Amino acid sequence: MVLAGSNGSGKTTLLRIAAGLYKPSRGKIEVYGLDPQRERLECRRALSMISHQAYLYDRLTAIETLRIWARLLDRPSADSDLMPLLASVGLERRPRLQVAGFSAGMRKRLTLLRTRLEQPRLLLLDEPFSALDVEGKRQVEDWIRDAREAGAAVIMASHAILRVSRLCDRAVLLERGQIVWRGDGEGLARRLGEQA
């Protein structure tokens, strides 16, 4: 699904409250039958959210990151099984490189890497395709491709419209918190029309 509305209409407030980031200010949100603030862990082995912000350790190198995370998560956490994750995304060249000489598409990538690691039922998007080049964009509709064939749900909010109407079988368009349309991908695209 994608959310999609100008600047300010609710998308990444509505996103942050599925995460149980934001409680919300009225009315009630559950993520597979768990509410979000009372039942953060569980919602959170559920959900993964990725947002503008990468919250990467700088001073940790793109390897490091990634056998932290995979650790954490008890998945291989060896260099030969990081290694191939790392040229999925294109950072192959750069597994001793600090995160601190990252460019912000390198940091995006990186983020993902963590979100494959994690597999989740259920995946929170925020601007997925920002700072990202050609390249990125296609992997990233590739791994949403992949995720929902793997059965997991995908929210996302968007300004790429185009982009992501050919990924979505439903949309929302939002104005001020609230839903003023509800439709399918091609739908969203024809009824912005130039503004996508």
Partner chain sequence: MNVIRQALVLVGKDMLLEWRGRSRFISVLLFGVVTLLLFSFAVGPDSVALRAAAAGFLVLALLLSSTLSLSESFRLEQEERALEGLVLLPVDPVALFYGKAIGNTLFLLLLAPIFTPVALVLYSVELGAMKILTLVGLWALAAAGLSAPGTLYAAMTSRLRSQDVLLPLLLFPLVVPVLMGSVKAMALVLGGDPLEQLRSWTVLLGGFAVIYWSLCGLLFPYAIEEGG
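Form predicted on its own done, so how does the form predicted in complex with the partner chain look?
For this one, just the chain is written down, with no partner chains and no other molecules.
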């Protein structure tokens, strides 16, 4: 599902409420029957969120970052387990380079690997294509398709309407925190194309 809307329409806020980072000022939200505030840990086992920020430490290397995530998630954390993951996003040649030396796109790709380790049922993606070059965008598209095929639900907020309209089954348009339109990806592209 795609959340579309102009800046300030509430896309990011909605994703952050679903992730339990914000409390809703009113109303209620459930993720697989769980309250993201009260059943925070259970909820976070079910979902993974990728935001504007990279959630990285500049002074750690890519492999160290992955190792810490893997250990926190109780996943295999040997180099032999983690190198194929780095290779899957094209970072295998720079496992020992500190993140400070990464470009914005490399940071994004490393952050995306969190979700591989988390193996969530629900992916919350806030502007997943930002800061990526053409190849990076293609990789993210493939990665979203793979996640869907693996059975995960994906909710993403994006301004890249043409790109996301090819990926989604459902789309909603938000304005000032309200849903003003529902439909599918094609309909969304058409509607926003007309508005433009």
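Note that the coordinates shown come from a computational prediction; the quantities given were computed from them, not determined experimentally. Between two forms, the rigid core is the largest collection of C-alphas that superpose within 1.5 Å. Positions refer to the first chain, counted from 1.
- For R75, the Cα coordinates differ by 2 angstroms or more between these two forms after the core has been superposed.
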